[in-house]
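In structure tokens, the next block holds one chain alone, the form predicted on its own.
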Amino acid sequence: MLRWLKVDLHIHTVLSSCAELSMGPKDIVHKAVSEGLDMIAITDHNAADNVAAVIGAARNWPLTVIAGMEVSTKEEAHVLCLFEDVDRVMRFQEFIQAGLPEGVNDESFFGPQIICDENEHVLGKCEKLLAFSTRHPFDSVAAKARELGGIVIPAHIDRKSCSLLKAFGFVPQNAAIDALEIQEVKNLETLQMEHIKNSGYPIVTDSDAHDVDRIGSRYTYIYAAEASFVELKAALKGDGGRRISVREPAQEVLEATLYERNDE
């Protein structure tokens, strides 16, 4: 049976140097559950070393954790890449990090990049320059994610920096894109967002949480059989009655009903 599920597909951990130390696996899971989220995705910058830890921390909680990463492409566009399991995202990490600039993270300037286990014990620190863009262009990043069966979602497309729209000046048509993420739903109603509304891609919104209080501050609803990667992928495609909405389900159903009546 299909039902509405609440998801936040853009959450960082202490592995992202820009994230607060509150973003440990257990704290992320507890906050997500308290916000009524059914599914989250862990999307650190150019890395996925803490994905398994958050999945482990959620093991006994009613929360699905999707393996993911937020990639900074050669064009300085941020892209969410989501995968069915840890093995796939770690294979993707090998590809992405092969394109990172050489050098060691300056923790005093950028902040620490902490790798931890599900109990929030520190296992080490990533010394790579995760805060920098890779040498991989968007097309190559999207193609590699698709090769591994992943979902590709250009992040915060309505932002004035680090977005695909800022990088290209337009939304590519017929690209390897499964959805577009916006920060503010109200931006869909503004004139400058018309090309996003008319792109044909599904729209999602997420918290982009870097501190624990932001988790669940923005979210998307999916109409699906369960909280899983496979069902999310089907909802983005609109398969079998599945769908997504950035509005409350009651409002989305009302608007759909009015549309159907007007179309008769």
Given for the second form:
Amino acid sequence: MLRWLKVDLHIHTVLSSCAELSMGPKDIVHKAVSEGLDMIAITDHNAADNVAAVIGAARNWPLTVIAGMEVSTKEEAHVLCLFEDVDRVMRFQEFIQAGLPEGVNDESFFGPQIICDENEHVLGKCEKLLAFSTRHPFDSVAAKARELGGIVIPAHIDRKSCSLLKAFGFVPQNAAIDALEIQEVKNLETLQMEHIKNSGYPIVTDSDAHDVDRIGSRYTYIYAAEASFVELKAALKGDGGRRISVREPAQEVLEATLYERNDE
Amino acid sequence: MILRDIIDKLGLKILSGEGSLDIEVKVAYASDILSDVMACAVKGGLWITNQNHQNVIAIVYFKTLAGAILAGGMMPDDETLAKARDKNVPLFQSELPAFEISGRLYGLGIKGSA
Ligand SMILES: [Zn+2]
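With the form predicted on its own in hand, show me what the form predicted together with the partner chain looks like.
Below is the whole assembly, all chains and molecules, this chain first.
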């Protein structure tokens, strides 16, 4: 039975030096549940060390957590890469971090990069220069993610910096892209976004939360059988009536799904 | 040439780092690929770019460059500018396009650094 679910595929933790210290696993899970989200993805900059902790923190909650990363490519484009499990994202992390510049994170400049467990105990700090870009270009990053069965979503393409659209000048056709993320749905009305809307890639919108209050501020609806990575992938492809929407599905559609649920 | 004189001659706007303008600059580098700048820009050199995000500041800071010139009227956002001022990172701005800035610097005897 297909139903509408609320997902946010772009959330940072305390591992991202730019994130608030409030972004511990439990806080993220509690806020996501209270906002009525069914599924979130953890996407720290060029790292995935806290993914397992958030999955652990969500164990007894009605929330699915996807293993992800927000990669900064050589072209300064930010790209969300999502995977089926922790093992895959950690293999992907090895590839991405091998391309980071040499050097140690300067906490006084960037802030700390904290690795923690599901109970928010500090396990250590990542010393790598996660705030910089990997030397792998977009095509290699996307190819590696695909090789690991991952989903590739260029992030906030309507932003003036750190966006694939800004870096490339236009969105490449027939690339290894599963969806495009926009920050403001209303930007779809402008001319270039009109072109993007017609490019054939599905559009998603996410919170890109760096502090707990942002969680729930933006999300995407997916029409799928359950909140899982596999169902998300199918919804992005439009398999078997599955689909996604950045706008609230028409009220009657929501009601119809409620009746369907009551019928079960 | 002394950085202060370069700023005068090119009519650069000083956005931050007013306290460190009396150094001698011999080389410069122009690129918008930040990983390339990380690899190739030389300590004490100037950097010409169309990028305006926070990592521009980080690179000037880490590579101890004489400063970054944001070309073509690019402006950093408020957060980036606040960070530059906080860390006293020299950041300049020009309405001229990157090619024009590079050409004028070369005319002043500044050489490419890579
Ligand atoms: Zn982000």
